[in-house]
Each structure stands twice: as structure tokens, then as C-alpha cells.
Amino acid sequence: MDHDISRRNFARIAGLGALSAALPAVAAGKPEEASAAAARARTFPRGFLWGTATASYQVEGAVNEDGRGPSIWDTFSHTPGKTVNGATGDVADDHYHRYKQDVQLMKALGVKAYRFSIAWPRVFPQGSGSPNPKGLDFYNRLVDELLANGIAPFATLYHWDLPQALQDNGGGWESRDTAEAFGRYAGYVAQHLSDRVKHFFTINEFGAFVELGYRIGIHAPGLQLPPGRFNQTRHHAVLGHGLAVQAIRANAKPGTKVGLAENMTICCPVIEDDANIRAAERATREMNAQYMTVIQEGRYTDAYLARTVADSPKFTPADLKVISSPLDFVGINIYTPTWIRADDSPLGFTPVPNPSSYPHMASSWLTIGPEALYWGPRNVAKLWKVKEIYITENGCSSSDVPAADGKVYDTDRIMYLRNYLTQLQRATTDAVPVKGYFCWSLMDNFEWADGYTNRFGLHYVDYATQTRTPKLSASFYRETIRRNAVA
């Protein structure tokens, strides 16, 4: 026996032996039947909506054109030391001027939906007061171009680019005035776009822009508020969502649907047995108490209020009624799992910390857990009886270095997408009402405080020339869409 055989080599040799032993059995049957059965096992429901997504400040550029006012991200990114290499969104992907080219990228992928965000300071440069018609004109042109190419527009009203004037006058989302201004802005946009846009998301990721911008301070506006003021900011954000829902319903054309896009804490049972599954359900409700749970239930959980005690937000029953205005659908942005195990604590669960060896993508925070795409929508549907769910973001960062031939062979992103989509397909097979999936992102873009150092796109962007090049993952996603099955 060769004593130099390593454990890795042994596994390879053993695998080849197993494969050779299995080959006659495959040959003896009908391989085409087995292949067809396997394909069916990876198939999504008929009519499943495949899309992709971007956000205004991350792609548009043109920050000083056609009457756009400054946003908190303009201010933050131009403050020395706030972003990697001092990067800003001044130009980004120049989508404002190149949107027709970018719609053709979508068409080539075969997507039937595009989730984009509307820059509040383009439409209301001061956040409220007089609207800017030229700002809305851009989104009219974009929506018309999408529809002309068979792509349904899904519009997000707030993806973090708050008008700077609202931050200067009252502290942004610290102020109830901002929540009310957001409602007025939402109603205005719905009135003018809902003849063609039939799905509106109010706010993108409370769990990111509030926490990172007002508590930790690493995103705009860069604040570290004390607990009482911070929890009140949380409350004003969900209140703004509720006011926007009501304004959209009051101003939109018939048939318009409204929801939100939240990066919930995705609680997954560390072992899929009854006790841990129940624990993950309890954790989903409690660990999202400040955002999704109050929106769905119209109340803050007792445990949340007990934890915050004197720092609890001040609110009225009327506030809670507005916050919990009924939604037509729920969008969930899913990247990573939080593993949950059952325990004997009063809450009945505890998060399981990841060891230092836990795998992640190029971004250190982006730990890999495909099961999140099963348990996330499954728990939302079960807890709150939601009947229409969209995965509004899912994707990953990669090193994305072009090879000698100029192409990007992002096999790690394909691995990530394939595994996550397999779990999403499992969810649809189990009758979880997921109606569509939006891959993040259409193309590389300004990645907030990380600047241009992290790439999440299906298309590589050379920022010096603005050339877009499909990565290998774009071919994978195109084939998945074509088959309506995991490729």
C-alpha cells in the first residue's frame, strides 16, 4: 500500500471507485429519465418571477443634475475617512445616462422584473415642499424603457438616500416630521407612476440604515445615538413606512400593490428537529420585534419593551395602527443565516455563535448558509400568514478579478447562488408562497462605506470606462431563468 496517500487523495480515489461501481447501474437504466426527474426536482412554479435589483445612490451618479438635491450619502461619502479610499456615488455606474444600455443587460439575462429605487432628493430636493418635475422625469423614462422591453418595474421609495435638508432640520429619522414627509413623497410618486408601476416597496432594510446609520455610525448620517433616542428613531422609521402605505393606497391607481423590503434576522434551526424548528420560529418573531414584528402585528413584543425599559420608544395606539397598515406582499433581503437552538431560557431559544472557521464570501460579514432561503420565507409565511413573498435581494461579493481573456470566472458566486436557489426551490415545493426572486445585483456598484472594493454584480463594471461585461454568473443566472429551474 502507498503510505503517501493523503486524506484528500484517499477521498478522491475512493470517490472514483464509487463512481466506477455506479456507472454500470446508470447505464443499465435510462439516463435520460433520471436526468428528467432530477430537472423536475429543481424546477420552480410556473410563472415564478425572476428579476434583478439595484439602488439609486449605488448606480445612478448624476448627483448634481436636473435639480437633484443633496442626500445624506452625498454628505457622508464626501466626509474624509467615512468610505474606503474616499469613494463617493458622484458617478457610480452612470446609470442616469446609461439606463437604456442597462435595460438591455437585463433583457439579455431574461429577467422579467427589475427592482430599482427612486432617489427621494431627485423628486423633492428639500425632502418636502415643491416637487422637482425633472427628477420624476428620469423614472418615467426608466419605467417606459423597462416596459418596452417586457420587464416589470418594481419601485422602492427609500433605499437610504435621505434628503440632507431633512437631516439638517430635525435629525432625519429622529424626527416624526421625516416620517410624515416620507408619506407625502410616497403618495406623490404613487400618483404619478402607478399607472405603470404596480408594485411599490416603501422602505429598504430598516435593519441596516437605522442600525448602521444611527446607532453604530458607520453609514450615513454617521450617528451614535443614546438608546432612548435610537429606539425612537426606529419607531419613526416604521411609522414612516405605515404612513407611506396609507398614502400609496390613497393616491395610486387601482391594482397597485404595496409592501416593504426588509433584511430580517433570518433564524434557522441549527438542527431540523421539532424543538429547534419551534425555537427558530420564536426567535424570528422576537429578534425582529422592532421592525417586521410590529409592522405585522401592530404591537411591540413584551420582551422587546422589557429589554428597552426606560429607553422604550414613545408611541400611541394610533401610531401602531398606522404602522401595521395591511400589506399586499412582503419582500425579504436574505444573505446570511442566524443559527438558533432551543434552550430552557424564558424565550426558549438562543443564537448559536459561528466559530472562526465558519465560511464566508469576499465580504467577511457574508457568512454562507443556503438554508436561510428556505427558513426565512417559511417562517414569515407561518408566523404572519403572509400569502405573497418576494426575495428582494440575494447575492454575494466575490474578488471578481478579470482573467487574461478579460472575463470574470466567478465560480464562487455560482456556488453561492446554486446552493441558495436550491433551498428556495425547496421552499416553493413545500408551498411557501414565494412568488419571485431578485438577484443582487445587476452590476457592480458603489457598495456604501466599502466604496468600490466589494463587487456584487452579475456584470463586471470597469469604473474608468463604464464598460459592463457579463461574468460567468450571468450565464448561470440566464440559464436558470431559461429553465425556470436551478442550473
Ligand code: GBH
Contents of the next structure:
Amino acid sequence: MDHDISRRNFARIAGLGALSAALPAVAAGKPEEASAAAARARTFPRGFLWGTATASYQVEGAVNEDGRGPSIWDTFSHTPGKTVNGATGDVADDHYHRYKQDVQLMKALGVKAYRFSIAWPRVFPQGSGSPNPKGLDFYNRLVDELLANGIAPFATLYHWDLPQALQDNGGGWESRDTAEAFGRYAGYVAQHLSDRVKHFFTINEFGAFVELGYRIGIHAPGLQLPPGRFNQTRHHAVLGHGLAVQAIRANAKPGTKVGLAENMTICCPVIEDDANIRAAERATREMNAQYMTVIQEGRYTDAYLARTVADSPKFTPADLKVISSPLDFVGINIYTPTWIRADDSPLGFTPVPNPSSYPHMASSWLTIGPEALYWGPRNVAKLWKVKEIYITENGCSSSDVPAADGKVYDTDRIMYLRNYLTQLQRATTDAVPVKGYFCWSLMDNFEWADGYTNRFGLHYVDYATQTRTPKLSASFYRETIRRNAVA
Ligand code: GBH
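Can I have the other form now, the form predicted in complex with this ligand, not the form predicted on its own?
Now the full complex is given, and it begins with the chain already shown.
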């Protein structure tokens, strides 16, 4: 009887996964073995791919070197008033020159994979036309260095640094020409790197660069297009993705995998009961209709077209086919949850706004909800039968002020990561096919409109000296990777 009760309590504390392994130790009164078993319950599947991520304009610097053309982020960050303190990516982390040292930081963490992005204007300074071999060479060097250190390169083709020439001629993503140029660029890169790069992401976060750059205007190119032109821009962005998928398949070595890295709206049930869980699934389709849903389903949802009415995008059935070209995997960037409740409205769900007391990390938009790392991949797998999912970004900003001993004790970041990873581990125990996780970011870097004020790194960067120092969270992440379990 006593045993029964303690077993039940133990099961509640440790979670179901630990139950069978832990019980004999508990019954035999060996608490050490019992806690080891509980730790095993937070273990990730064998071969889980632990990684870290950055993006070209945020870390590289060297904006005028080796024939790189200007990007819309050079123009935007050099426009007064657009970034905090007028920050630019001119130098950033000087990663262009320090990549070897940065690969050693990754090696010390023990990551198995590195997600970086390729700067389109290094490879095609004018966006299309003649390639610049010196630009591609940087990525050849980086990829070789990664492989020499046992780290798998995962390359993103577009993380927002659009060649300025494409913005000047035709309005960037507002123009179908940009989508087509993106396809050509993607095919060229795949042709030259796919002997060593086995995973490509087409586009990073439609949900950020299109919305913030072309509708709200707080990211490059800083436009506020009217709805019709804006929805057409959305359409051209997903079309560019599809054209890139096809170009990669046509030009890459066999076995090359293609996907995307999207910051979907992550719909989480307010309470985990059937009605709310179903509502969060419906919400996932509708709230991502303009990007992930059309990519997965090859059609805009009726509700999206009804919502945009006269301002709906113009498209052909052939476009939809290109947009929904089959993918090998889906990458999701996950930071915050959107809480959903069931209701009796026509769509059967309502997003619940956060109360003013809702907690967030240093960036005020970064509201905390570890469950996003459970429901995000779970809903993607369930709705679209996706078999291979990566968390392509997750992480947070902290105040990150070095202590007297020079170290950064970012216990809040560790709290954030531990809770999110616990929910990701829960997803893997429910057989959600999450294959890997890329922590954002390897090091502090240029945080777009926020400049250098919000730090997301596992390594602290002193921008005056370009010194990198591992934060306490780097130790947490290293230990998590070493154990293949939440530390
Ligand atoms: C990702 O965006 C990016 O891929 C990455 O480059 C970035 O460094 C990282 O996250 C951390 O931000 O200014 O209040 O209007 C995450 C999605 C979209 C979140 C833009 C912040 C701006 C909110 N981001 N959003 S606000």
C-alpha cells in the first residue's frame, strides 16, 4: 500500500517515461538510481541533432569585401533612425575573418550541426547575372572548416539580405522577377556546395521579413505597401521558395535535402483538453494560411481568400504547384506561443491575448511559453504528415551584463532553454518526428532593428575587441548535448 502510493507520486513527479525504469530502484530504496532513471526520462532520441545557428548579415561584417554587392539591410541600417543607435552590420561579429575561431567555439560546445546563411549579394552582387566566385569561396572555406571539425553544415539561402539591385529594379519581393532570380541563385549555390552541404533551407521566416519589411516597415526595405500589393508580395515570396526547391532538386547532388525555416504562429491550446487541442490545430492552418499552409497544401484556405477579398493575391494553378513542391523536411523557428481557445465562431477558435502581466524575456516581444516547443512540431506533424522536423531557431535575449569576474551568469536564459527543451523532449516521447534543434544563437550579434542592444548568444561578444566569452548558458547547452538529455 505504501509502495503503491509512493509509486504513484513518483510517477507524477518523474513523468511516465521514467516509470518502468525507476520503480525497482525506488522500491529497493535506492534514490540515486531512481533519479538517474528520472534523468533518462528527459533523454532525446539517439542521434538527435544538436546545433546552433546564425545568419549572414547578423554576424559576417566585411560588407565591402571580395566583391559583395550591397543588400537592402546595408541601405536600411545606414538610413538614420531605422536601427537602435544607428547600428549597422558593417562589422558585426567580424565572422567573415574569424570563422575559424567561431568553428572552434562550436566544437567546444559539442554541436553536431551549424545552421548559417549565405549572403545572396556575395554570390550574385547584382542579384542575378554574373556570379562572383570570390563570394562563394567564403562559404567553401566555411563549409570545409566545419566538416574538418565534424560539424554538419546546414545552409539557409535567404535570411533577409536581398541584393539592393533587386529592390531598386522592380521592388524586391513585390516583383515576380525576384522570385525567379532567387530560384537561379539557389540552383547555383546547390550546384557548387551540395557535394558537402546535405541540407538546404530556402527562406528564413516569411512571417518576419515580408510582414515587417513590406507591410509594417520596421525592417528592410522599410515599406508599408497597401493590402493588394502586399498580398502579392507574400505570394511572390512563397513562389520564390518553390522555385528554389525545384532549382535545388535540379542542380544538387543526389541525397541533398531541402526544406525551409519558418516562424509560424505557434498555436497552443490554453488548456490541454480535446476541444482546445482541436481548436489549436484549426488555428495552426488558418493563422499560417499565407505561408506554411499554402506551401503544405498547395492552396490558400477559403478563409484567407475571403479575408483578403478584393486584395487577394493573383496567382495561377501552376504557381500553386510550384509553391507546394514536396519538401524533405520542415524547419520551424519557435520563440513564443499564441494561446488558442475553442469557441463557436465559424472557424472554431479564438487567439487569447496575453494579459499585461504576461512574462517575457529581455526583448519585449519574447513572451514565454515552453509549450510552444511541444505543440509547434506536433501540429505540423499531425496536420501535414511531416516526417522530418527541425527546430531551426529557439533561444532568447537576456540583459547579459558581465559580472566582476568577467563572466555572464545568464540564469534566465538557462531557465528559458531548460523549460523549452523539456517540452521538446516531451514531443519526442510522443513520437513527434523532431530530428534536431538549433539554438539561436552561437554568439551575440546584430539584432536587426534592435541593433546590438538585445543579445541572444550562448557566447558574449565584446564588440570593441571582438572577444567571445562563453556564458553560463553555453555550459548548460554543452552538458545537455553531452548527455543527450535536458541538463
Ligand atoms: C528570428 O526572428 C530571426 O530569424 C533572427 O534573425 C533573429 O535574430 C531572432 O529571431 C531573434 O529575434 O519589434 O516588437 O515588432 C524571430 C521573429 C520577428 C521576432 C520580428 C521579433 C519583431 C517584433 N521576430 N519580431 S517587434
